[in-house]
Structures are given as C-alpha cells and as structure tokens.
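Single chain ahead, by itself, as structure tokens, in the form predicted on its own.
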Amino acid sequence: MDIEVIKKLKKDYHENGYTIVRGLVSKAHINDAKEDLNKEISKLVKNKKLRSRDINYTNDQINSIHSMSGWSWTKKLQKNKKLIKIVSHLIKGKLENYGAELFAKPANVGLPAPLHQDNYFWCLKNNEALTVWIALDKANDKNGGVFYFQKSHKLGLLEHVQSFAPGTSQKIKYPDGLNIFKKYSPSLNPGDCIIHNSYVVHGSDKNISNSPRVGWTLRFKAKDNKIDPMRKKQYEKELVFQIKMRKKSARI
C-alpha cells in the first residue's frame, strides 16, 4: 500500500477517532467467508462451545457473537499483509491480536448497540487499541449500520452505567454532553472496513429493515498496553449480575 494513503489513513484515524478502509477484502473473499460463517456458527452452537454471554439472540435468531478467534477467517485476517501494515501505523509499538467478534443484526429484528467505548469492556490501561470491523453485508443508516462521534475519543475514557442490552452491557452515562461532536454514519459495502480507536464513542440503530447488516471485528492492542485488574474486577462483575438478570427477566 502506498505509503500517501497509510498517511492519510493514520491522519483521519488520530483526528476523528476511526478511518475507513475501502475494498479490504474482495468481493470473492467475502462471499467465501459468509459461507463458511454459517459452518462456523452451526458448528460452534451444535458443540455448545459458547457461553451464554458469548452469543445473544433477537426472536431466535443470533444478534452476536462475542468469540470468533478460532474462526478460519479470523486467522487469515490476522496475517493479512495489508491490514497489518495499516494497524501497525495505528498502534505504538508491537502488536497484538485481541480477540474477534460478529454482529449479525438480523433483518427486521437486529438489536440496536446503546452509545460505548470499547475500552469500557476491555479494560485497557490506554487507548493504544483498534477494533477493525468489516462489512459482510452493505451497511448504513438505513440498515442499522455503526454510526460515531467524531474527535470523542479525545476525551478519555468515560463514565458508563449498566445498560441490560444483550451484547453491549454498558452505556455512556451521559449522553448528552456528545452533541458538541459531529456525528457520522458511514455506509459501507461488503469488504469495505472502518477502524476504530478504543475511546471513540460509537453506537447503532435497530436495524428494521429487510436487509441483514452483519459485520464481523478483529481487535488489536499494543503488546505492552495490559489490562487494569482493578477495572476488569468491577467489569466483570457487572457483566455477570446483567446475565443474571436477563435470564431471570426470561422467566417471568
């Protein structure tokens, strides 16, 4: 990739908080990787190899999945030379691979994501840290595609409550102070990608429309960037009285 585009790449990234990244991967690729999507999911809830809080559901149908790093896709997006090369102008220092997801977002019923910063869940010491999320389908305001704050992830990490959403547990507290920042929704097409920085406030709409909008996420940090214990304590604790209570709310 030509060193003017990492450039301008890196420039967008530092300044709005996410960059966007067009034809990532081919349209033959992503055709290849949602079919064996469908082996990956039948496969991983036939073996029962996830927990409850690893896949949340909308009317029967799966809304996400939060553990997709064993996927074959995943890996080989993990060694692609050209999204190193461009995360790797991103992030200070060595990187790392951080996990995977997928948002499926169903037609009609696709749950919507209440406004967060990924670093709230992953608990990281700083923001030396990306989500890369890449377009399976087209996605857009129509769509329930991602939508962001431009220039919040200049604010530092802040305060979140408990949301109960399936997927996103927690919320922005106070969502108002955000009307400063231009908001921004960008329409993406299969294999296109929009990488994230770690504060960035972010969030999307339910998603009512005919069209699935599923979106699947590679994370990376820097090696040296480590989890605050004290931080994933709380977290985790959190996350685990939300189950709870979802599951005991399902009973009723």
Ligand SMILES: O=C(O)CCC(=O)C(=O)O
Contents of the next structure:
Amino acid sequence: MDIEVIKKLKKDYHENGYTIVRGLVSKAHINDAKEDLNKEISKLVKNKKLRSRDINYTNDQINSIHSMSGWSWTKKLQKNKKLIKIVSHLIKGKLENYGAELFAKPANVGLPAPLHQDNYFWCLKNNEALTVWIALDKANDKNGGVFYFQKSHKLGLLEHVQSFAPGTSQKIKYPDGLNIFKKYSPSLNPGDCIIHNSYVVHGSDKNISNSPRVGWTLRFKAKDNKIDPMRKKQYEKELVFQIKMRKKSARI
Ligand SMILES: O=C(O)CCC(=O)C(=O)O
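To complete the pair, please output the form predicted in complex with the ligand; the form predicted on its own was given just before.
Now the complete complex, all chains and molecules, led by this one.
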C-alpha cells in the first residue's frame, strides 16, 4: 500500500478519531465470509459456546455477538498484510489482537448502540487501541450505520453510566456537551471499513429499514497498553448487575 495513502489515513485518524478504508476486503471474500458466518453462528449457538453476556437478541434474532475471535475469518483478517500495515501506523508500539465482535443489527428490529467510547468497556490505561469496523452489508444512516462525533477522541475518557442496553452496557453521562462536535455517519459498501480510535464517541440508531446491517469488528491494541484493574472491577460489577436485571425482567 502506497505510503502517501497511509499518511492520509493516519492524518484523518488522528484529526477526527476515525478513518475510512474503502474496499479493505474484496466483494468475493465478503460473500464467502457471510456464507461461512451463518455456519459459524449456528455452531456457536448449537454447541452453547457463548455465555449470556456474549450474545444478544432482538425479536428472536441475533443482534450482537461479542466473542468472534475463534471464527476462521477473524483469524484470516488478523493476518491480512494490508490491514496490519495500516493499523501498525496508527498504534504506537507492538500490536496485539484484542478480540472480535459482530453487530448484526437485523432489518426492522436491530437495536441502537448508545453513545460510548470503546475504551470505557475495555478499561485500558491509554488510547493506543482501536476498532476496525468492517461492513458485511451496505451501512448508512438509513439502516443504523455507526455515527461519530468528529474529534471527540481529544476529550480523553468521559464519564459513562449504565445503559441497560444489550450489547453496549454503558453510555456517555453528559451527551449534550457533544453538540459542539460535527456528527458524521459514513456510508459504507460491503468490504469497506472504518478504523476508529478507542476514545472517539460513537453510537448507532435502531435499524428501522428493511435492510440488515451486519458489521464485523476486529480490535487491536498496543501490547504494553494494559488493563486498569480498578476500572475493570467496577465495569465487570456493573455488567454482571445489568445481565442479572435482564434475566430477571425476562422471567417476569
Ligand atoms: O455496530 C454498531 O452499531 C455499534 C458498533 C460499536 O459501537 C463499536 O464497534 O464500537
């Protein structure tokens, strides 16, 4: 990949908190991955490989899966030379894989993701961490595409409160303050990706359209960027509480 292209991606990423890579994965590979994804999901669900915190449903359809590291396509993409080259220009230090997720957001019923910063969930000590959000379908503001508050990563880590929203259990405490930032919702074709910084504020709306909006994410961090044990403890406590409440309300 041309160094001038990488420089432009890096500039966007540091200026705005995200950058867009068009055609990271070819259409043919996206089609193969989607076919294989259905088999992978059936396997995960049938073999009861997922804990309740790792899978969320909406109207009996899968809305998100938070444990996709074992999927063969995740492993393949984690070794993709083009992606590794880009990511290693965005993160300082040695790279480390930090998991993979699926945001399936089915047509008509896909759930919103409340405003958040990824690092609030990850509890990492600094900002040398990012998400690669790959579109498996077209994604835009009509079908609940992800939107960003441009440059909001410069604020550092913001206060969050429990969201009680399956899949993204925390949300920004004071969202009104974000109005000073430009809100941007990229339009993506299958195979395009957004690489976003772990401090940039983002979210997505409900999918009220007739088109599904499947997004697959790979996460990377700097190897020496470690988890803050105190923040992790508090985060886990609140997550466990929310899951307990969810189970309780499902029984009522
Ligand atoms: O796909 C979505 O709707 C939310 C994704 C998200 O919040 C993330 O990748 O961090």
